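The chain below stands alone and is given as structure tokens, in the form predicted on its own.
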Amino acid sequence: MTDRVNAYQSEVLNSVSRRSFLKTMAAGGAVVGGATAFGSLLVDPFAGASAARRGGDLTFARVADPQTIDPSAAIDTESIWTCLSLYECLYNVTADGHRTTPWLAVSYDISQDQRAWTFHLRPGVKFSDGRPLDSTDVRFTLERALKGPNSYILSAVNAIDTPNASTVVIHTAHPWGPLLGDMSMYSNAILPNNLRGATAAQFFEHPIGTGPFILESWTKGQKLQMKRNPHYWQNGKPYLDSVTLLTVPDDNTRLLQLRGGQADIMEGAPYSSIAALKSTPGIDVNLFKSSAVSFIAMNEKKAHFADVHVRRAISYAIDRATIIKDVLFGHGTPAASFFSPAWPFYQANTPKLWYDPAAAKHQMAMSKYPKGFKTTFALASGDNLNGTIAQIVQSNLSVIGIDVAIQSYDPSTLATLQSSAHYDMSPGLMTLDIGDPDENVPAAVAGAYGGINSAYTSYNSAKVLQLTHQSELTVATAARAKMYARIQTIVAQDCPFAMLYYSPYPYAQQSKVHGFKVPPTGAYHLEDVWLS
């Protein structure tokens, strides 16, 4: 999701209006691609796991403290990744980020009319208090999530049945292609029915989940400690006795802790330090493929940016190679699509409006502003990465007559300017949390439908909106792929964003750490980690 979606999700994503609109679409016959009843039972993802050493305590230096450990309320990445060590979903995202795989459910069936999804729960799963998971826990969780800030992800759901302890039937108002992806959403991680009779405040002091770890203590702003869940359903896992998540916002401090042995893993290794870390004995560096997409949003409420030729000119004028070299130290690739290559349905042949000064000048000549204009680039104070990018963009755009003034604001002020369309240009970032692009597409490019006016650009394409609806109302994968390919082509040509780059997740760790892998969603599986 976009960082700005993260910050404002509860107020801008209106699941009620979204559901109403889609009911109308479905009634009008907008469903494309008709799959019949079928089931899914994928290969056991745990088969053939290699032997690993049990025991040990892992210390993990992260950039921020989680804001909450209530999965339905989580909107920041540290909360999301922490929650997924304590609780789990019916389905999970595959290692490549492109699909979903059974997790707390082992399979599903879909009805002939594609409006009833029957999930079969994995036998033998227990919560951390030793009680077995059953269908009432799933129903309670999803009904609770429908009242939370991430309720938009369940916007198609209109009823949940529990015919027996091991079966959950989710009824949708219309065929809903993203449902499996929705079941892998962190906000739908399963909690015990009725929170075991506790209030939310009481429950999340000592939460109960099916995840590999149990919360032991949390000193907010400093560290969160977890211990092994003795009832965890994956045989032999987790390998670790405990995990301590340290909150260490300063890059240099995290580096010192890693090099000094106070931290076993560091999150967010600075790109400038990658080369030195790679040559440090006892330290391993990983640049994991991510779902992150970086871009510059252009506010079409402003007259200059309402002109598609101006937007295209800006995209052609930006020297992405220099940005990747000077800002990412070579650790990135130019972006054309607003889909990352790590997203499902990414289209590699999306039109590329990349650095081409002649094309930039030609587009400016075709615009209403052939002699250029003055504009501003708004970013958060202290954002050194985007500050450097802004300087490069400032220099690039001067060549085509656009005079850019860089303006810094505190993050809350910047967010207000973006959400109220009182900015010209501003940096943006999108990541994907599930194995389906529908988490982002409505908010990113489908106008008012997504709730944030196409990532606050006010971009509005009737065709993109129609295709977005159709992709949601379609279950057949091949048909959805064609729709998303068309969406990526249209958006690239309309250029609401000046796409910049795709970048990896940079992590560094002690060589004694094994099994630590980060999927494109960023939600790592600490149950797989062990120490030699």
Contents of the next structure:
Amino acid sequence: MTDRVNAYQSEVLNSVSRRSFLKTMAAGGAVVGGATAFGSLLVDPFAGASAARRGGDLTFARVADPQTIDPSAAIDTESIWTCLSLYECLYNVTADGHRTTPWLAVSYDISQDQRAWTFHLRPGVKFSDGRPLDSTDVRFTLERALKGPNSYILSAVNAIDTPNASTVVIHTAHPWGPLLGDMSMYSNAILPNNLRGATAAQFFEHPIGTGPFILESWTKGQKLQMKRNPHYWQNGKPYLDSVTLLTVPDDNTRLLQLRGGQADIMEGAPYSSIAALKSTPGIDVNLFKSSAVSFIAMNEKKAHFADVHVRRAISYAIDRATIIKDVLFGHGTPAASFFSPAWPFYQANTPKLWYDPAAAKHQMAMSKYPKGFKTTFALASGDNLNGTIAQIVQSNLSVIGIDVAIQSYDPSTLATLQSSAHYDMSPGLMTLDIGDPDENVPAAVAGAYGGINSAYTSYNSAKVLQLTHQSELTVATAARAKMYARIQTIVAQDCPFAMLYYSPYPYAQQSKVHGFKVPPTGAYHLEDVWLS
Amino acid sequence: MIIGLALAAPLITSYSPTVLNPSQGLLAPSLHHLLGTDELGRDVWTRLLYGARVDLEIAFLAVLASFVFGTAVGCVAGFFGGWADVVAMRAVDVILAFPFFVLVIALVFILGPGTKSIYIAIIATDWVSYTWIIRKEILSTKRLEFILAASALGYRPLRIIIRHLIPNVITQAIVYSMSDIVFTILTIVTLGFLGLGVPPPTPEWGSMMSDGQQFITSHWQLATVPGIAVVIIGIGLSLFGDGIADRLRVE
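What would you give as the form predicted together with the partner chain, now that the form predicted on its own is on the page?
Let's see the whole complex now, leading with the same chain.
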């Protein structure tokens, strides 16, 4: 799970823990959603690219530099989204984020005891060096990922068999519902067997993958250039000859580059500029539905927040409409569930503890602190977005007698305060990278089991923990949906987080760019992009 | 004039600098809001005035404290010499060895954000300049005959320092303190801009610039106006300092 805390020019809160929870993300992700008519074997679930023109170079201004192009080591969003243009997974996420769709695999069978998953690889897939994909590559990749920082995603995997070149069998210790989603995880993107004999350091200088593009050059901190993979398996794709990813942390600079034509696509368009950009001729703004969920974490290790009535009172006291209007300029929706509507198994009728001053006062009266108390709100220095939210929350909570002092810290200090539970309230952001909520649920709400004590809130619920385990051990989708609905309801009532809003990925682009879509995971399919 | 405006802030404006008014966010300048409102609906003119209060108050008090402490240490070091001088001057050397901003930012990080930390960080790094100036002056002045005469008369050291030395060596430090205030205001504004300054919602020029930066393409006045205020007060205080220097020299 990624909790990406905005990395604005300022950015970045970033603590990487087992579930890479506080993943850094610049204010916005980009995304492309749809694969358009790929290979003849697949039905195109998205818009067809009828008049797509081949050729051209795309310049893409992003908020931050990737940290790595080794998919098994990636934990920040820019690395993840870059890796997924170079390498691909067995399964991918659909455009709505709710399901998985076959990608390098075409289908799977599951054994009677639900412990052996047989994947059939897509015929005709070649790596960028021209050699065909086979089952040994998959086995090597998964075994390598098991040693990486995202190995938790494969925790149920026991053994990987390769009965023949086009078949992979994954054995799990017990039935494991999220397995297909796990196969869509970026850290399981397929690398060639044994890295073609190279060491990891050598290999990632000139990496080989099945993705639409090949790394050409990377000047760290400035730009990363990719060129077309001539052996790409989707007919006629990619359309672009090359892609240049520029690293431009400053929002205003990115904006000027887009307006001046030096950039074709801009990531993280500032919400305040969206109205002006929309009316600029030649520029299109796209707010793609994202998996991002914003909330305020409340530390239950502190006596005030151990009281459920206090937590509910805070949730009732926060005026989400004002936050969405002032911070997102109206481009967001208030959140009740800690699942975003773009996650699988989102439950729309989760209880809503929304702005209701009377209910807030009632909850405070029932708490151990009916007269209120003093507390703090910790955020990263330079984080303007959460700084504005903090001031609104401060004003809202003063109504119910809670006196909030806003404290800013440098990002690494803040991450330490959060992971060591030495904070009162702090903002958080979660995004989902795969087609299964199990990437996030254990870390967000299942206490010690998820590795980061319920997103550093120390929230513990025996029922939620039990349902989390049960949903992992269940393969049937309908049964899992019920369990996740139950989890969302319990969490909303226990209120470990004051849920704020669901925000989109704000992208702006030149009108000559076509086919740029971003799925809720944020990992765009650059092979579908073309220039007119 | 800015100081006057800052002191009179509650009389000049009828808005609160901190109360949010979300329905009035990002209004353009008008007769009701001379400089418009920020994203949370607060009047920018009001925040500018109250921000001046905050920045000037911290700068004046921090410089005053540095001035007093630094001068005291400088007098002791310069007058008595010996181990007192060695200890004081090694402390000065250690602090001067670090770039000023690096040291201030490091101290604020260590102490945690807040007004108290800013005071401590500025005073802890700023006193050394006064010590340095005063000690140097005292070393040359104490050999002059009137001081030797005072000693010969048997006056106690404290009386000699306060009655005879300080009036003769303080001019340099006063002139320096004028430019120091400008520099200290810049430091406070820089800390605010970096998000290490006075915690919100207290208005402060640096954090106003930082908050306004995101709207620079649509509402340029939010970030620009506090910047202009810093420039004006910087030039104003520098000229004032020059004036004082001239006046004192004439005498």
